[in-house]
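In the form predicted alone, a lone chain appears below as structure tokens.
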Amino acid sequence: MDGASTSADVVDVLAVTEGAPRIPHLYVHWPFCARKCPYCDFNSHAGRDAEHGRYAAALIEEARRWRGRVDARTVFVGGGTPTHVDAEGLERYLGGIAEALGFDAVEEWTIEANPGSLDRAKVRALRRVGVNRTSLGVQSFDDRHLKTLGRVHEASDAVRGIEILREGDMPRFSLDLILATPGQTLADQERDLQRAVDLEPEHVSAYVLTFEEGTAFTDLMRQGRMPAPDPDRELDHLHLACERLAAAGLARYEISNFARPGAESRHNLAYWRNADWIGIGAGAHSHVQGRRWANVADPAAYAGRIEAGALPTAWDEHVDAPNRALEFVLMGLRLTEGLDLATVEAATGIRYETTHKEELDELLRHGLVALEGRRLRLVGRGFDLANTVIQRLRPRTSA
């Protein structure tokens, strides 16, 4: 990452955030899974269940260090599979974090879950500690495509998982779907979407499958054992998802996210609006007032640092004005509400209407963006060409 410090010279992130406004968003990383999915490039590890207890204790201790600096309004527990632990362990680590930081002001507390990792005891534990939203990694309702994706659950587990959430009075749930899986036809995709809609979620995340570096899928593709991505096919699947979800009352509020009015993910909106957040756990990233950092990725190394009383920070950097402006563009233009250029100027001193007048005029002329006052947003084919739009708006002096 540009400007990142080495582990030997990272700053004391607790010291540099002293006196800053209390941070309203918290991310918690649970890096353990039953099995590593072949498309996943997240910091996740299978076959290390014996580390759960030690890791949970380290999470709680790191949370204690942030007491007085974090006043969480949103909490998101991601992974890995945060529910890949028994009900007692789940309640222990989540309840311990809540007690360490004081979650009196939390409005939205989301946890990711895989359908096969949920049971009634776990949902009761989630509700006791205060979790009020679950993001369920369904990915597909077709067992053939689940097998391709290397998932450990079956389609029936997804339906049963939603039933368990409803029986356990989980206030909100979101479904994750993967689009354009190898071998998946548009008819298959339409059936997946219909089954999702029939379950009446308040929120759906529908992501086109991506081939990331270091994943088994990318290796297979390079060996010619899996077809390479086809942008036209991917757009067909994404457009179908947009049409079917909109018809069901789920409005697109971000390139890959759809919700009923008022059910948008508040935590993810904070990321896309470039707000400040603290991340705890192995590999977790943080962003506070133009400084960002990440913890060491390996769970055992992370726990060891916490146990030794050391910072778990692997690297940190101060983000200069051009790169901070780029972050605003990268994240803000993903939202249908768009990006407030006045906010960008206040944070970075960069006035896009001046520095990028030629580029903005070109994008407006081609109908890829709209500029209403000082709010810039994608329109029409702009969503399909978002990466191109963003490239045109890169600050010229950024690295």
Given for the second form:
Amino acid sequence: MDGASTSADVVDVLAVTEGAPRIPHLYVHWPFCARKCPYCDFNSHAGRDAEHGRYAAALIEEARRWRGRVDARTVFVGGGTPTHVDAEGLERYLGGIAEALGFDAVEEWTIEANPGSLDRAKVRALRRVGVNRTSLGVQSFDDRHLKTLGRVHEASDAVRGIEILREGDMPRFSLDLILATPGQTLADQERDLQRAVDLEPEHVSAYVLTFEEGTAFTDLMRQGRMPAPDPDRELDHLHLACERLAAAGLARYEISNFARPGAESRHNLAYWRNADWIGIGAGAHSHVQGRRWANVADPAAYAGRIEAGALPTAWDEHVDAPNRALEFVLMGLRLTEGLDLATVEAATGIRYETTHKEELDELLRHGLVALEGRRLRLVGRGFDLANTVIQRLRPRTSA
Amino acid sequence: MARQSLDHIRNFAIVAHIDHGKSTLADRILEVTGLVERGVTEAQLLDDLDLERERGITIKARAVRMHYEKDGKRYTINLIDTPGHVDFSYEVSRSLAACEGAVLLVDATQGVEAQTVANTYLAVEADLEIIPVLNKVDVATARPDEVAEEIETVLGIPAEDAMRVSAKTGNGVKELVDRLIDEIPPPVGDPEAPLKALLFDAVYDTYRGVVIYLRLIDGVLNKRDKIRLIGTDTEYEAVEIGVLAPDRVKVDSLQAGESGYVVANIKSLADVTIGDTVTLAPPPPDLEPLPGYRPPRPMVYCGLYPTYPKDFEALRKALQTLSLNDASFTFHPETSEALGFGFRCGFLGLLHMEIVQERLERESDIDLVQTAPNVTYRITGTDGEEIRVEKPSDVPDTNLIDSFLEPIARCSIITPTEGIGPIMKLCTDRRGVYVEQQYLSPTRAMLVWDIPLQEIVFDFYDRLKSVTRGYGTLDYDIKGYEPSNLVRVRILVNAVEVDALSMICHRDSAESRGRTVLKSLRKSIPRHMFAVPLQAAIGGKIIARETISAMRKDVTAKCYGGDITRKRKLLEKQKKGKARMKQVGSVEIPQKAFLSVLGGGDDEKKRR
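Given the form predicted alone, state the structure of the form predicted in complex with its partner chain.
What follows is the entire complex, opening with the chain shown before.
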């Protein structure tokens, strides 16, 4: 298509970030899936497997452009389903990127996988290139709920997937669970959590099912063919998850993430701490020193741009100080550790204790946050009302 | 120069209920007299304002001059268009004062309606020759004989030879014009006498300043004459005079019996008084001024506040501009603790209020918060002093009130007979007092009730329409003030009084009204991070309470690198939405909540 054209109001992101410290985090997007899940609003595409080769080549080429500018400590390969490709192809694209950028300093390299998309050959390939952590999209251990969620795998695949990972010597793995699926009772939820805990993961992500715009689930809900979300019920499921996972030694370190001490996702912590990262691939976002941008979302359009030697950037934005401060709050408050207001002040010049004194007092009074020294964090009901808290702390700019 | 006698002049108006085809008939008459060509003009020539055309109502009076030949004689006919709605009856009466005759237009498919009655009475009071006309006789459901009988029964006007026309097709319109000439007397007046003219309307024109409309009783007015407005004691030069045909057409002079316009470098509408007498300067010493009109007094008030405080000055300007063209609309600045700086605005009635608001929204680009409307009360304090209360927060403490009076409306309701029962119940519920009932025909009746105006300002008209399946019509007249057991109900949100939500109501209904408001507030105020108690109180006594329970869950499950921009933009959008809320204490109240006092969740509909 028009892969070569780049609109005039997009800056050359390579040029404008020249001189920034070497970027410590890398995200890689693989937008292909065996099937589109009805609740998923990610940039993922089913039935376009023929594009794998071309897309992989574009990824490697984009990685090359950042050579010398990235010094990755963490790498995260997300999707789509990054393992939805044959073992050879998997090793080719991951190895190609590693070679292009030089992954000598990588400490944590995570890949997302669906239980059904894993086999021994793929795990061997992952290990060969250096992947040391797998995030497994189990979602549920109950076939009824997996069916509701439109997943391609069955509960037995999840158990088998973990076996394969263990046998293949994958050092770390995490399980993804979806909470409060329509039709799921609290007893069902409890069983799911127990099955998860029994597998002794070092990390669990547990997300309350969200009805995102433009998904099949949201359409069904609007048509009245699926129950509308019930916040009270969702909260019961979430609270149960917190309780059961904590009892198993998995502490809540982010609103939806639980880990044994030291087993937190270091890559995701970088997002929540508002660090710098580069994202490569279709629709991938990047953030370097207050500048954010995203690549074009369509895999073919993205590949076209790369092949034409053009920038794949769809848009870019230099975030002003008040909004940067908001980003710190928006992400940092999700963490149990909270955020250091001194860091926010150093980066933006905005001193929240002064600009939002009234709001902070109110939040403290209602027991939603704690402020110790300059560290602000959610406490108690604050985790359930995080958005309300964040709204209170939005920047003061004229209407 | 020789003056014509006046017997070639006919001045008439058309009186009708809303939607009975008045403006369409006026258009046809303009065509019959050759003033405009059929089919080449905009619909409803006399309705200038977009709003008038869209809503099919006439708000401002207009005068148009036509020529017509009959039996070899050339006549000048002045048609003075009048509004049909009760809110504008003062405009009707001043238009009628400029006429000698009136066409009483009744829709033959509908029959006599409440405003037909009210406007006919005004015409009778003005001593006009009344010519009954049945419209829409071409429609299959027309029942002209019955309707003619209604006219005789209700209005006491002989109607056996009522003209039967179709304003839509033009059938019968020429015959009607012939009859106007035969039956309406020419004006009496002396062209040789000193100028004496009735100032019956005025409009503000951006380019010309104030344009006044005059009906000349005696004398002659020439271009460049110096005129004097007796009441305001001011003098101007008549820079331009002319007639409306239907656009302004300049003439060199106007004479007794004629109507026309005058441009005289008058800066603002406040400088002229409708109903004033105009003569030449210097005024003749023995000139007897014409009887003026009673200036209309606003009966319904509401607060208008800019959503964004920065729009306050813009709102003031917009209100000023509007009042240039609507002398009956009043406004003055007021402050509300909850809403900040705004204006208390006075209107003649509910329709007037709606029209002003619609014009404000159309002609300016200001987001408004409107408080629930209330009527004007009178209170005599224990110190004997009488005060006029325009808003609930002006009501003094109960122990300082000796008597509390409210305006009572005498309501005429015309309905199909099956509506009588439900209407009686509605009127009783609204503290109405039965006055009389009359059958117009075996199937239709007129009910007269005295009802407190505040109860009508509420949703009375909507309810009336609903219990009569749309057939009931209402007209009312303020009968006077009567003492009543009234109280001010205060509304507290999270223990903070919200002055803009206070209301005045009868003590017997205070509790249920308070509860209704709280229920509606509970629906319109979003949940907060804490529980929000809502209370209604008379003085310090709580009469109703509700609680908005605290929000339990408001958290996004997933938020990673790619979500940041989207989430931040979402927050910005929410912030814009929040800016439209008013912060009272630590509670954010959405604008629509301020109409909660209207009750019953009808607030949205009310605004349409």
